[in-house]
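As a starting point, one isolated chain is supplied in structure tokens, in the form predicted on its own.
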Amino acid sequence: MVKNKVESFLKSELKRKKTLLFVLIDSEASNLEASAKLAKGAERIGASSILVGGSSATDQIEMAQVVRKIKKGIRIPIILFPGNVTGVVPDADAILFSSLMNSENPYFITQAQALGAPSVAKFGLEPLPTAYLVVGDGTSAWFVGSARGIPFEKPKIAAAYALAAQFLGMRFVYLEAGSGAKTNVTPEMVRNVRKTFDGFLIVGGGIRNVKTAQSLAKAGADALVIGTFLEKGGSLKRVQEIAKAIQRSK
């Protein structure tokens, strides 16, 4: 296996598309057939990766089945997005090996990672070292991860965490407003993080339209994650419009 294959792919995609689209599939929110259909549709409209997981996904067997089913129908990489050790399953291409840096529970900063690392190695998953930062409160990611949510109006705090992540050797930062967030991470916060963090910047939560997506792309996001919008019946056509818009932004 080529070292850092998925990471290299994402970087090469960035050179072509400027800002990437990731589609998140919650393995507990849709059945196998629906997940496979969504993944195929996402690839068709220009998504660069499928994320599988979520902060409240706990059924490891079900998640493994979803990954296996999706894998058969797409060529873009499947990246695990675990909320806990139950999110580490075989057959995916890579994993956001994340530390929830602003959690008040040490378990989500280093202990879950230590428990999950042997499985990551056993399954041959490519680890993408990621600082996971929860912005705001009241979402599943905030509740499950015992996060001390970064206030939306305090972008310099997010930038400080991102810089610390870089000094710790992490190559990815994920700014997360949370699943079903009423509002999105602000472009100002993305700009502040982009000024300090020299790595791959992912932004997710509350992204539902072209205008919001473009503002985040222009602010410096490398990839935008859309999940809940599709889970709640949002159309792939709308997401395709977003994908096209952000590929022209920056």
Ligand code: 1GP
Given for the second form:
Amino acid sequence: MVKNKVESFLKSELKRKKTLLFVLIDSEASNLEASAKLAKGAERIGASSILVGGSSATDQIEMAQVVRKIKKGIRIPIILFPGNVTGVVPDADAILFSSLMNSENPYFITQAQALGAPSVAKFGLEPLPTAYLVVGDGTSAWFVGSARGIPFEKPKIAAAYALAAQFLGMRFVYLEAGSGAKTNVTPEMVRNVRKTFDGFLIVGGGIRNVKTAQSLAKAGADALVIGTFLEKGGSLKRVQEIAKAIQRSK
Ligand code: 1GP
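Switching from the form predicted on its own: structure of the form predicted together with ligand 1GP?
Below: every chain and molecule of the assembly, starting with the one above.
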């Protein structure tokens, strides 16, 4: 495996597109065929990566099957987005090797990582060192990860975590409002984090329209993640509009 292949790919995509779109596939939410079709569709409309995982996706066998299946039909990288050690499966290209920095449970900060790391190495997955920051409360990521959610209206707290992540050597920050969140992370928070963190900034949770996506891109997000909208049958055409709009927002 070429060192940092996926990270280099994302950087080159970023130069070209300014803001990237990642589509999240929850392996427990749809069947194999539907996931494969969605992944192909996502690639066609300009997504730069497919994330597979989620905090409530715990069936490792099913996830491995989904990854293997969608891999056959796409060229863009598959990046695992694990909610636990069960989210580490073979055949993907990379993994958001994340620490849920604002968890109250050390398991999600370092212990799951220690338990999962040998499999990451064994499967040859490229680890993308990521600070996973949960914003707000009431979502699965918040509950399962025992997060003390950063209040939406406290952008400076998010920025402080992002700076700490930078000092710790992490090259990715993921600002997460939670899957299906009613409220997305605010552009103000993204702006504050952008000022302190000069790595790759991913923002997700509750993004479903062009206007929101544009405001987050403009505020400095490098990639936006969309999952629930498509999972619930939202149109790929709308997501294509989002993908195009965020490229023009910078
Ligand atoms: C969830 O950030 C991702 O982990 C995507 O959120 O499902 O709300 O699009 P949605």
